[in-house]
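Taking the form predicted alone, here's one chain by itself in C-alpha cells.
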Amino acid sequence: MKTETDTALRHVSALRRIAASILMLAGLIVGGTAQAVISGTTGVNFDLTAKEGYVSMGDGATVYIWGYALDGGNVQLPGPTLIVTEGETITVTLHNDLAEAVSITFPGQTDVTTTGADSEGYLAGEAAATGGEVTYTFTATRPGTYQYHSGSNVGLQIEMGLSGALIIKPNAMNQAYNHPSTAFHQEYLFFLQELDPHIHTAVEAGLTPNLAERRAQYWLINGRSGPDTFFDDNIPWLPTQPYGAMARTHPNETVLMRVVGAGLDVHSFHTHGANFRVLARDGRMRETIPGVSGADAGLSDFTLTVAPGQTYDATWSWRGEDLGWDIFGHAPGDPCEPSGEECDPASPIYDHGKAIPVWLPEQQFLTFGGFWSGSPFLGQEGALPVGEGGLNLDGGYFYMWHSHIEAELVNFDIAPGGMMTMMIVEAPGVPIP
C-alpha cells in the first residue's frame, strides 16, 4: 500500500524528471537532433538474447524486466527494432539466459522455419532455459509494420517485456508500401505497451504471479513513460530504453505513423492538430483493387484504437487550413514566404494575408507553458511573461499525442506521465535531420 511519503517522493521525482526532459527538449530543438527516421537495426542476420534487466519509469521508479538484447548487449524495452527490406531472407538466432524456455513468433510472416529448437513450444520452437538456442528463418515477402514476441508462456513473457517491432520496407524509397499513395517525408514508431510492476517484482523474487490480478500502473511508448518520451534516442541515463518518441514535421508534409499494440491491453492513441489516415492494418494495405488502387480505402480519424497484437500504418499531415487566418502573420500584400507556403487564391491553404479575426492584447498573459513562443505565428517569437516559455526556440506548434484513456496518462497514479509524447510542427526551413 502506498504511504503519503511514497506519494510525495513520486511527485518530487516526477517534477524533477519533467524539468530534466524540458531542458533536454530545449537542447534537442536548438541542436536539431530529433530523429526523422525510425531508429533500429538493419540487415538480414540478427542475434538476440533473452535476458533480465531493469528499466526506469518517468517517476524515477526502477522495474525489473525480461527482454531481448542485440548481439549480447544490453537488454532493452522494447526489443531491438528490426528493419529489413522486402524480398530478403531473414535469420534470427535466439539465445536464452533466462530460467525458463523462451521463443520468438513473427505474426504476419509465412513459412517461418525453425532449426535447433530445444522444445517444440506452443507457438514456436523454443530455446531451453539457461543456455538454449534456436534459429528462425523467413522471407520478408510483404512490406508493413509488424511485431515479434515470445511464443512461450505468452501472457507472462509479453508482460515482462519480450516483444519488439519488425519493419519490412518496400523497394520504393520513402513509401510504406509499393504505391505512391503511401509516400511520406518522416516516419515514427509508436510501440504501445503497459506493465504491472507488482508482477515484475514477484518474478524477480522467484514467485509465480497471479496474472488474473494484473493491473497496469505504467503505460509506455517505445519503452518509456512520459515525460521520458520527450528525450532523444540513446540517452546515456536510459541504457535499456534506447528509443524516444518525439515527432516533428513541417506544414504540408506527410508523417508515417507506425503504431504497434504490443501489450496485453487495448489502447486508444489520439493525435491532436489534424486527423490521420489509416493506410494499413497488420501489414495489409487498405486497397479496393489489390496491387492497383493503393490505400484508397483508408479511414480518417483522430483516435486509433489498437488491440493487443495489432499494428497500424497511418499518415498525418498538418496544413494549417481552414483556420481563417495566416499562420505566418503576413499582411495582404506580402510575398509567399517562406518557401512551401500555398498562395494559390483558388486553394488558400494558409489563408495568406488574413489577420487573426480577434484582438489579442493580453495574449502573453493568457497563454502559459514552456512551449509557448510568445507569438501565435509559426516560426516567430514574441514577448513572454516572466518565467514562462523559453523552450520553443524555433517557434513551432506543439501538439500532445497521447492515450485517449485518461487513466493511462499517469505514472503510478502521478500525473502527468504515462502514454504521452509530442508532435512539433516546425516552420518551413527549420531542419529536421
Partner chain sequence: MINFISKTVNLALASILALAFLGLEANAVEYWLSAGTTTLTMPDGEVIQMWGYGEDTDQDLSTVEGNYSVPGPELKVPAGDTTLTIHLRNDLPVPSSLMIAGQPADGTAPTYSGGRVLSFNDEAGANGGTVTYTWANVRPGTFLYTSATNPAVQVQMGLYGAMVAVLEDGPLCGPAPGGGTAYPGIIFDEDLTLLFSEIDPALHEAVAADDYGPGKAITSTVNYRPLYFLINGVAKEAGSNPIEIGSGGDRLLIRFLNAGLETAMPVIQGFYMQLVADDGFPMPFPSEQYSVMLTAGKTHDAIFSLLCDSLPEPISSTGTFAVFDRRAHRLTNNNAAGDGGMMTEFTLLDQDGESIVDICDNCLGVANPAQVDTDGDLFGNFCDTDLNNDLYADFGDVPLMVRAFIWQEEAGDFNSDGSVNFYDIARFLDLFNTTPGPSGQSNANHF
The other form holds:
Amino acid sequence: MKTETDTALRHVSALRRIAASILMLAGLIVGGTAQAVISGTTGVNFDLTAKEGYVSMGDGATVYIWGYALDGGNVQLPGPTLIVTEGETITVTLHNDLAEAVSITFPGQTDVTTTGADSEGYLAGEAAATGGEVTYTFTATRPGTYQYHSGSNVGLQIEMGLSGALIIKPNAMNQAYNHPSTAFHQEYLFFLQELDPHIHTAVEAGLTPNLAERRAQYWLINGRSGPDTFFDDNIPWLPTQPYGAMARTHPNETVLMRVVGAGLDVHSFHTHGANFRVLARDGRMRETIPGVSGADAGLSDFTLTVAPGQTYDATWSWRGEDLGWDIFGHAPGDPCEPSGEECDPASPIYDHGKAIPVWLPEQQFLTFGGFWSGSPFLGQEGALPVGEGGLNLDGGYFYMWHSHIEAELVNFDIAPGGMMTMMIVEAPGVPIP
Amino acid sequence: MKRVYGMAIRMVLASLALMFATGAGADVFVQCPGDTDGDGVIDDFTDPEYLAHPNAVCMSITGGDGFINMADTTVTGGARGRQLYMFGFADVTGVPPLDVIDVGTTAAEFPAPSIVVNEGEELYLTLTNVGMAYRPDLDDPHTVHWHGYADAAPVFDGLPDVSISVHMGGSLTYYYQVRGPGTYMYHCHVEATEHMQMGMLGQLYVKAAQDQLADGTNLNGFIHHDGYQYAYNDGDGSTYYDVDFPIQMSSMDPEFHDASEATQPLPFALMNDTYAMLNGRGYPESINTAELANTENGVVSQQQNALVEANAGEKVLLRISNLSITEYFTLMSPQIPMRVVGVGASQLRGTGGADLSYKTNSVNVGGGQSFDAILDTDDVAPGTYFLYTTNLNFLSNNTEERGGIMTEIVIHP
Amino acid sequence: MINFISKTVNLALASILALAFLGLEANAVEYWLSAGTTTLTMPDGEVIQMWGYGEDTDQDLSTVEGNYSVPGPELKVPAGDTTLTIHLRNDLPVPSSLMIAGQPADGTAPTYSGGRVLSFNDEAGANGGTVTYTWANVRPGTFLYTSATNPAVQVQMGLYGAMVAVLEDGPLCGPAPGGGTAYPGIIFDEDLTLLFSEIDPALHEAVAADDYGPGKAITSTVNYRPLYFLINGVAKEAGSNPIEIGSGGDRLLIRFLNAGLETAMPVIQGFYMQLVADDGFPMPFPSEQYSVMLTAGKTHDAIFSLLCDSLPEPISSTGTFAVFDRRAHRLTNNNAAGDGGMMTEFTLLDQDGESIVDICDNCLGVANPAQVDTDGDLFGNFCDTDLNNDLYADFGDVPLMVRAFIWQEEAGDFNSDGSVNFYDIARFLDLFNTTPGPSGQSNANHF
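Switch over from the form predicted alone to the form predicted in complex with the partner chain, please.
The next block holds the full complex; its first chain is the one shown before.
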C-alpha cells in the first residue's frame, strides 16, 4: 500500500476520513448522530417519482442512478423508507420521469391492487415513460421488515437504484412483531446493496449494458459506502443519500436490526461485539408453533447471510460481562454501576473491581484508531498522543458491522470503505437521541 | 538470480528497518502468568501470578510475512506449485524473547497457527509484530481479531479503527476469558481487505466444559464417560463426537500477492481469487498429511491438511469455517449427511430450547461464518468419500483442474 | 416416457447384486440412461453444445440413442421402492459417470489417477462404455443427479437432472392423482420440479473445439462466467409458455434444485411458501418465506398453498404470475434486451376452458362459468345430482329431483339454463350411482 499511486489514493481517502472525523466530532459533541429511530416517511399515502440523479461514493466518485423521490423532491438512494402501521390501507402513487416504463412491486404484500397502469410489467403494473402514473394500494396486514423495488426491466432497474425499505410496525410499541419476544430499545435499518458503476455509466451514456457481465464495485449500507455511513442522516453534502447507518445502544439493551438484501449479490454481514438472534425472515417470525410461540426458532450467529430479496429481523445485545475484568475500571470497593451492571461487590464470580490482567504496551508501540478513546474502559477517556483518536468523546465502545467478504470493504480501488458501519455501545447514562 | 539478489537487498533493508525499530525501543514482551523467562510457556506453577490465574494458557505468535506454495504442481512440474508471497502469523510459543524477531521473521504460516482452547481457561495471546522483511517499505501494524468472541471489549477486539494495534517491534498481549464453546476464527483486522487477502487468518475453536464432567454424570439420560467430547454444553449428549476436524475454507488471488511482493499497486477492484483452499491447501495437497515447506526459504509454512479420517460408527465433528474475502463456498458431503448442531459458535437451539439442529448434505458458508456439523458414520460402509465445494469452478488450483476446495473422508473398518 | 419398474429380469445386465434386489420386485426400480452430446439453442440464437442424459429406450445399452436432454430425464422412485438401479451407457468422448448427491453410496469405488480422484464413483468408458450403479435404502426427497467425473466440467456441460422419491403415493384429498407424502407429515396434491442452471458459453465452445484440458487453451474452469440462465433447461424468451399448475388440489410441492455453480434466489411473485426440506431432509420447523435461497448443488422443497379464496384476480381466472430469480441481473439472455434468463410464469390450469381455474372450479371437466352451487356444498350444480347431500347420487335423491322438477327449484337446474327440464333429468340419470363432483375446491370432499 505504499506505492506512489496507492499512497496518493490513500491520501485522498485519508483527507476524506479526516473531514469525516471532524464532522463526526462535531456531531458527537452536540450528541446529534445516530438516531435510535429509523429515518423515513410515515403516513398512509405516499407520492413517489422515479427519476434520474447522482449519488456520491466513499472515494469521492459520482455515480448516475435511477431512484424513487418523495413528493417530487430529490431522487434518493435507497428510495424513501416507508414506515406504516399494521392494519392501515396504504396507497403509493408512482410518477415516472424516466425514459422507460417503471413500476413498484412489494414482496411480502399479498393483496396489492393496481389502478391506472399504463402497461403491464413483468412483476407489476407500470407507469409509462416520461410522465406516466400508476397507483398501488394494499393493506399493511402483517408487521415486519419488507422492501419494495421496480417490477419492470427488473435486473437493470434494481441495479440502477429503484428500491427501498417498507416497515410495517405492529400496534404494540417497541416491538417488531405482535409478540413480546420481539421487543427492543433501539431499532436500525441496514439496507444492503451493491453497484457496478460501469453499468451506470453506460446507461447514462444511453447504452444498454449486458447485465450478465455485471461485477459490483461499490458496496452500500442505506445507500452510502463507508465512511459516509458514519455520517448523520440528512447531511447537506449527500443530498441524494439521506440515510446514515451509525447505530448506538447501551449495555444490556436490545437493538432491533432490520436487515434488507436489496441488491443482486449475497452478503455476509458480521456484527462485531456479540451474536445476534434472528427473529424473522421475509416479514414472518421464525416460530416453533406458528401464531403461538413468538420468535423462538431463530438462530444465534455472528455473521448473517443476506441474500437478494430477503429481509431479516434480528436482535442484538451487548452485555460486557464475563470478560474477566471490569469494563468500568472499578476498584474492588467501588459501588456497582447503577444501570445494569451484573454486580455484587462481595462476590468473586462477577467482574466487578477486577483489573485487566495484562499491561497494555506503551504508546510508542501502538497505533491508535480514531474511535479509540484512549481508555479500555467504557465511558472513560485516556491519554492519547497529539492528533490520535478524538472521535469518541463519550468513551463509547465501537464495533464495526460490516461485510465479511472483505473485498467489499473498499470503494473501487481504495480501502477501507464499502459495506461497513459502526455500532456504538455507550456508557450507561449517555443519552441516545 | 536477479530476483534473489533483489530479495537480498530487501532483506538488508528490512534488517535496518528492524534495527531502527529496535533503536526506538523494540521490546518483545510476552505476558504469561507463571512464565519466568518470557517465552510464553508457563514454567513456575508456584508463581503468585499463576496462582491468581490457575486456568491461564499462553500462546505467543508473530505477525509478519513469508511464503507458501499452491497445489498446482502439474503446472510448475515440480514438487511444489506456484509460490506466493504472503503476510501471516507464526507460532513462537517457547521461543526466548530475544529470538522471537529472528525466528518469526519471514516465517508466516498459512493458515495461521491454530488456537484451540478450553472453556474456562484464560488465554494470554501475545502478538509480536516482526515486520514484513520482504516489504521494508511497509510499517503496517497488526492485530488479532477473535472473530465471534461474545461481549468483546474494543481493547482486545483487534479492530484498528476503534482500538489499538501493535507496531513493528512491539508486542501486545490479548487477554480472553474463554467462554462459549464452538467454532470461531481469527484474523488480523488491520487493512482487513489487504492483510486477509495476504493470508493473516486461521482457526480458533473452544472445546466445551461438558467434556470435563465427572465420569458417569447423567445428562438427562445420556451417561457421560471420561474422554467423551461434545461440540456444545448440550445437556443431553446430542452434540457428542469421537473425533473433530477443523475445515477452514480460504482463497487467494495470485495477482494480488505478486503485486504486493513486487511493491506494485494492489488490485482491490479487480480482486479475483483463483486458488481456493481447505486449511491452506488445494486438492490434492489437502489430503497430503505431510507438513510442507515453501520453496523460498524452506520454512514449513503449510503445516495443516484437511484429510478427515474416522472409524466406521464414529461421530465426526467438522468445524467448518470460511475466511475467504471474496467468495461464499457451499461445502457438500454428498454421501454422508451432516447434522448441523451449531452455527456462529452457538448451539442450534431456539430461545425456548427448541432443537433447531438439522440434517443436510451441503452448507453455504460465507466469509466469517462457521458451522459445526456432525457426520454420523453408523451406516456408512468403510471407504473413501468426498467433501468439496459445489461452486464447481473452485475445484481448481488456478489454471489447474481437479483441485481446489476438495478433500476426502476416509472411513476405516 | 420413463419406464419405471422392470417387468423382466434381464440376465445380460443384472449383476448378482441387482438380481438379489430384483428378486424383491416391488422394492426395486431400474433405469437405463445414456450420456451424450446434444445442443441447446439460446433465445438469442446462440447454439450451445451440451452434454446430456437421455433414456435408453430399448433398455439394452447396446445402441446410441441420441435423445439426450438438459436437464436429463426426471428419475422417479415410487413409494415403497427402496432400491434404485441405474444402467448408464456413455457416448461422450471422455469417461463419465452418474451420482446422486444425498443418496447413500452406490456401492462402487472412486476412480483415481496420479493421486487425484477422477470420479467419485465407477466410470463408464468413453464412446460406448457402460456401468451400473445400485442404491439400496433410497431416501425419499428431492435430489440432484449429476456426473461424478470432473464435475467442474461435466456438470457445467449439462450432465444433471432431478431424482425424486416419495414417501407415500396416492391422492389424499385432491381430486386428481399424483399427490402423496413427501416427508413425514408433508402431504401434497401435486408436485413440480424447478431446476435452475447456468451456461458459461466459453467452456462449451472450448470443449466443442477440443480446446479444453491440460495443455490446451483452457485448462481449468476457475474463470467461470455464466451468461445464460435456465429454469428446467429453458431460458426465458418472448412467447415462452407458462408452467401450468393447479391440476390437483391446493397443496403444490415445489421441488427447487440448483445445478448451477452460483446461488439462485427463486421468488414466486405475490405469494409465500412454506419451506419444508433441505437436501431431501425435512426441516425441524417449516419456514414461511417468499424467497428461497438456493445455493449451488442444493435442493429445497416448498409447499405452495393454492387457496382459491385468497387468489387475486387475474390469477383466479387463468392469469399468469411470475416465477423468477431475484438475483435479477440473471434475467437476461446475454444481451441488453431485458427480460430473459431465469424467469418463467405459472398459470393455473383451467381444463374446461371457462376462465375459472380448476382449483376454484366447483365442477371440473365441464364449462360452468356461472358456478351455480345452490346447496353450497362446493359441488357445482352441474356436478351435483346428490340432492340429499349424502355424497352419493342414488334413489334417495329421486323424490327431491321430482320435487325440483315440479316446483322448478334451482337445485335441479343442473345446466343453469333457468328451468328444470328434460335436459336436467337426463343429466340426473347420467350421474345416477356416482359421487358428486369432481369439484376443484379442496374442501368439497370433506362435506
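Superpose the two forms; the largest set of C-alphas matching within 1.5 Å is the rigid core. For clarity, every value in this text was computed on a predicted model and none was experimentally measured. Numbering follows the first chain given and starts at 1.
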Notebook entry, point to check: So with the core overlaid, does the Cα of Gly43 end up 2 Å or more away between these two forms?
Noted result: no
Check: After fitting the rigid core, is the C-alpha of Pro385 off by 2 Å or more between these two forms?
Finding: yes
